[in-house]
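Here we start with a single chain on its own, the form predicted on its own, put down as structure tokens.
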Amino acid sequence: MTDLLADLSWTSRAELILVGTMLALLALAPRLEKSTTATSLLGVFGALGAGACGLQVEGLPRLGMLVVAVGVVVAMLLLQVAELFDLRQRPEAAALVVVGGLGALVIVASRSLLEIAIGVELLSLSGATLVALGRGQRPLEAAFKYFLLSAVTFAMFLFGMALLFLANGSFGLDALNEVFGPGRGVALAGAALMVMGLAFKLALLPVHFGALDAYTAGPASLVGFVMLASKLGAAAGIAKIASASGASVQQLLLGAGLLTIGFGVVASFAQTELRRLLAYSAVAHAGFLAIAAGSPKLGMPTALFYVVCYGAAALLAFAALAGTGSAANDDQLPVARLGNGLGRARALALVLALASLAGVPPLPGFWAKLAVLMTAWKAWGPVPTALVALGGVIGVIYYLRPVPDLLAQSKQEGPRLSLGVALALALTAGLVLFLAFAPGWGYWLANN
């Protein structure tokens, strides 16, 4: 036994770490519903272990190991005031953080198709579980399209990769360099679906819609976490189908990003309520997401760089968020009153987090969209760029929409913060200052 763990490569400790935590979970829940803090200590553990491991290891698999680590802890952090529909399914709302966790890594250590697949469904099962566990019937709502979805896009993938392996003969990512080859026709067609069927995860226009609603409906405490699972899984994906498959699909990549950065930037003026603003901006966000994975040589670097510095964004204003109650999921709440009753602390997170997200200079957003732009310049040349700065800056209109309100409540006490939501802002609002004052060191983390 302990030769085979010996053998192990760390990659393979950090997934049955997972695994094992998830089943530890799922065991010990009749026991755990009664103590949240022993299920979020036992989740923490886990994902420390398996943030342990990337630190044995370099390229990809670190990176996702240490992503998954961090989301992992903060949601546990945020699972006392998770709204659930039922407090008592903590422990599997805890189990489900954890598969969508492995989902996001199994895809990030992928060297086969298969992998990839098994990844995606992962993350789509525990991500649609995860929504339907909140309250009211909106989640359920919710829940079920980006259930359906999900199941409609991983249809298009594993089509996909049936195309590819009658071009190819192989589920290798090797195989696809096949498409310039005599299969050509059929391994194009075969990696265009698979980017389409790993496009919902990523937000991506036109498979965007599922997501928005999940995006807006489910526990806040949970959703921060869904975000950077699904964005992280999905971008690690398409970047690596998209540098094995050439110019075809990257160029396919350039102009579904151009088109969901524009639609996402001008849906987003219309939306008066945060939550909404959040998961049409998450849209925005997917089209340079896009547009780095889809660029030559320096996509897959680029991609995870931006997913790490948005990543920390999104959990920091879903950590603000969580535990609101249902005004947070009210339609009708306009822009000028967001800030009434969140406090002083999640009021500056929350305005530390849209700033990020607007890329306000020196904040993570902002060195994010820089990469973004410079890859862009080098792979497509002035005009894309221009029009991808030129929607990073319309953005920020509507990101600084709610900023006077929420400056307006940081000088008024709120309800008293739980230790839980406490931690989990301090550690989000950490990571993006350092990741401001310090951006080289994300950006060396997804480049190794």
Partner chain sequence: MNLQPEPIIVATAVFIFCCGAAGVALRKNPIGLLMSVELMINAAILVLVLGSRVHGNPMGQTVALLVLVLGAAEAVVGLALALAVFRRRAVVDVDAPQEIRG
The other form holds:
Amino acid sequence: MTDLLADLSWTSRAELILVGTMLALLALAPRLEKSTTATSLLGVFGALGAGACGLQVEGLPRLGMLVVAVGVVVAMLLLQVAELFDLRQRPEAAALVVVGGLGALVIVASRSLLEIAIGVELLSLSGATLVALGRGQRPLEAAFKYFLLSAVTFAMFLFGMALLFLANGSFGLDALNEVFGPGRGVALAGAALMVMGLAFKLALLPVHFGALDAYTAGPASLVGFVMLASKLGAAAGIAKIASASGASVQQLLLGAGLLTIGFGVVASFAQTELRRLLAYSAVAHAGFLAIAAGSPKLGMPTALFYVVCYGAAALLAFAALAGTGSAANDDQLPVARLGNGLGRARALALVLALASLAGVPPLPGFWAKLAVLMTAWKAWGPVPTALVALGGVIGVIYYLRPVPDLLAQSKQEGPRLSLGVALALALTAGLVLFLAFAPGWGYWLANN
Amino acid sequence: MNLQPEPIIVATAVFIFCCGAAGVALRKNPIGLLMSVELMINAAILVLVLGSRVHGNPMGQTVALLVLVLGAAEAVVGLALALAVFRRRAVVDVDAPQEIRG
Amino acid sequence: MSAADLLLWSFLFPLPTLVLSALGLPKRAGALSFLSPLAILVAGVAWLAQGAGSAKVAVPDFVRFLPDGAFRLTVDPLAGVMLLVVGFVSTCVFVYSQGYMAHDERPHRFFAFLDFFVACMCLLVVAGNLMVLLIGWTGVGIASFLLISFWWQKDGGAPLKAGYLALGANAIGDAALLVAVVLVPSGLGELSGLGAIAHEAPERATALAWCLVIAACAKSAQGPLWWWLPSAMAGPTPVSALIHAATMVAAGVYLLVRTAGVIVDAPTVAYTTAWIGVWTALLAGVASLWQPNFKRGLAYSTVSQLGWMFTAVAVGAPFAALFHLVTHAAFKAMLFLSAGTVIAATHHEERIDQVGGLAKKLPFAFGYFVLGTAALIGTPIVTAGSFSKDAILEATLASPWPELGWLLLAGAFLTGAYAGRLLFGVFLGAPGPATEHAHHPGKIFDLALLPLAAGAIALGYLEAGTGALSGLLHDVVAVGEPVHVQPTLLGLGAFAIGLFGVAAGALLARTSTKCLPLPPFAELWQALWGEAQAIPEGVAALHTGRVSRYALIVLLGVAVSIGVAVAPVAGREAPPPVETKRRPYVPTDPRKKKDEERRKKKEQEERARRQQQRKEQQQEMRLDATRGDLKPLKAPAKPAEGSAP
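Pass me the form predicted in complex with its partner chain as well; I've looked at the form predicted on its own already.
Starting with the chain above, the whole complex follows.
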């Protein structure tokens, strides 16, 4: 037994820890439902354990595992205020969060298509169910649509994987690029199907519909994590497949990415509600991620760096909205009159998050876009670079719309900050600020 | 006429996949829709088994079984969600819930 | 620690007062805020007193930025002069704002934003590479947005819309600068060494020049990107004076002066920039004549003057541009602040036909406005504007494109006309409806402008006669002809043309509407804007909420992407399904194991034989190649690998 443990890689240990945490949460659910603190602590310990294992890992998976750990911790801290349909379901929600983290981790550490498939499935199930746990009819509707489209795209992924296996005789990622001759077409079709299947999780055009609705209507405290985990997993998977399958898939990603950026930017101008705006922002950022993941060199590190920077800001934005009562849950917050009922701390956090999402230098969102631009310049030349740059900065117009109202908030308004929310805000805001002034460090982590 | 089995099987799989896709696009009943998705997954399974045969690699058959399990898990969650969404509705139509748009 | 070190970190000076203001301290908003720009000014003066030396660079290594990791700060004479301007004008505006914002609901918020602006502006000025510049560049844009939309709920959200316009124009500039950051090869991001790109990477030099010019146009409201500045007047008037007249909009000119080498090395870019500058100067001058709102009239005047500076940089006289930037900062801020006094006195009346004859009630503001107008039209000897304006005119007439100079002379007439219209329309002539209720808003409104007035008179002598400014800057900026104290014939001519303009403006101010009766393009603009707004809604309408529609789009999209991915190989090879390795999978059976092994062995032998064959073929080919014929003697029989035995 001990030998078995010693032989395990650190990635497997992290995965086992997460599985154990999930099982513990589910097994103890009847007891844990009375104490949110205990639930959160259990989840946090699991995440920290996985993160500690992640520190031992060399190379890219390390960053991915750290991101998963931070995401799970933040979700656990927000569990207290989670807008669940049935508040006794907190342990189940926590378990689902852990499952989502596990899915992302499996993809990040994967060496074969099969692992990616399993990771995607884990992400789908946890994402859809977490959204469905939300209060009211809208989360249910969003979860149903998300799930349905996710099932369709997952079937596509499986078909693509099967085609690739047919062409190649292997599920290994390394063998992907060795298909030449008559089977090449089949292999490329398979790669395209798989990329599109994963792109659903990334919220890339034209498979963005489900994610858009889920991020709009899901419970604010959990959706941030769902978004982070899906983006991380999908970006890692796409980067792996794209780098292994050559130019035409990379061009496909560039095209889809540019289209997505344009679409996300233009449609965002019509949005009047913050939750919908954040969902569209997830779509627009998916475009940058796709371009990063599809760049011939440095695809994976750039994509991971992007996920880190974007994820920190998105987590912060959703943490600021978590537990603000019905207003945030029903996403009826008009963008320019947003401040009511948020209070100063949340308002400031939201301003920071929005500015980072908008790509205001030196906030992390900017560094992420710069990294994408640098790879795009090397890979695709001036025109795509200019388009990406324009798409990257024009968002500042709609992201900063609520800012004047948010900055006018006084201390008295808004609900009290619970300890969990305060910790989550501090953690994510700290992360954003750290990445703002030491982006080189994050980039280094991604590149080593 | 020399009919080789592989192209025929691939064509069959693609046909089944397209049937499933068409079902997804055209069906309005959630159960029918989920069944169409299952059809797509079954096409993938067929191709996996074929690949296993072509390459003499048993991995394909193993994965086919695994994919069956994944499909079953999806069906469970999908049916549960469909039930939750349409329990209170008179008409069972996937296009009926459209509160979130724009 | 020398004063230059202090200046390097000047962007941190406003932070204490920013935090205080954000916390709602001190009780009287802004009572301490003016200290931070004053500190910058004092540091700048100390730096001058210490001899202003050569460039001072700091690269703090605790901050690690992309792409080359450097957070590079530089204080050279150009940055020092710019910081002096920022500190000088900001101090006056901060003091003035205490009076102007005294009755506001949230004055602390105003001063916090203003501090944020000053910090970003200083960072922009001391930036040592494009990356740091971009941070300050975007920062001032956002500060500008926050301050324009400071009264965001007023007039049905009109200031907020004006703020969006400013953000939009700035975003275009930011994108251009972002591309410039990516364009510059690593290690060349230093601003002062940017000119070297023409030698190191000539293919990128022109693109870089375009990027810089687009960025500068966006920030300085030039050419096709002018539209945001006039609507930016929805902000409080001190903001208009500081940000939209003296400092931020001049940042575009500052950037061009900094990188003048790159611009001048790309002749097409320089020529285009010069034309953009001249046409903006002329058209903005005309546009100013039909503004019913006198603040907007002044805004167009700013656009026009910035056009003069652009022309100067583009014709290779960056020093003249910078000189005009300095003097213009003083007298235009003064003009805006005296307009602000009028607005404060008449309870936010900005329409020119509602005021008039205010000279008696607001004698100080009138005096400042007269001085400002005199500087604007370049009154010789007594105002600073004349020296800098003449320098630009001379340089342009001496350039390879003298026709631009003649057009600028026509621009001098327009300058006189719009300045005269504002002067006579607001302060002289018949009193308007709002004049009766006007009352003097307070002493601070008069005192805060005194330094600016002194500057508007004396700043010209900083250069004229003494040559102090060019002596300071000659290492950094290409300095042209020395500036004379005695008015040249050209200067006198321009002044005379300007006086004619003033007379024309005075005539215009006697009409009932006090502005040109031309139909404004506002309706057209509104219609276009309405059309443009329908586009995002149309795009977002794709999300109908019907999930089967979504599924259909997903399927079609995926079909298209398969086509895109497969297309490159589709033409070359027919894509039949796999027939490469056909070998039925036979489960390993112990009985058949021997068979299996035998077959495998056979296969291996077969493979080895084929490899041998291939090697021989290759050798043959190589032999051919030595004979000069690349084609193999016989076509290589490509054996199907692993075909069924």
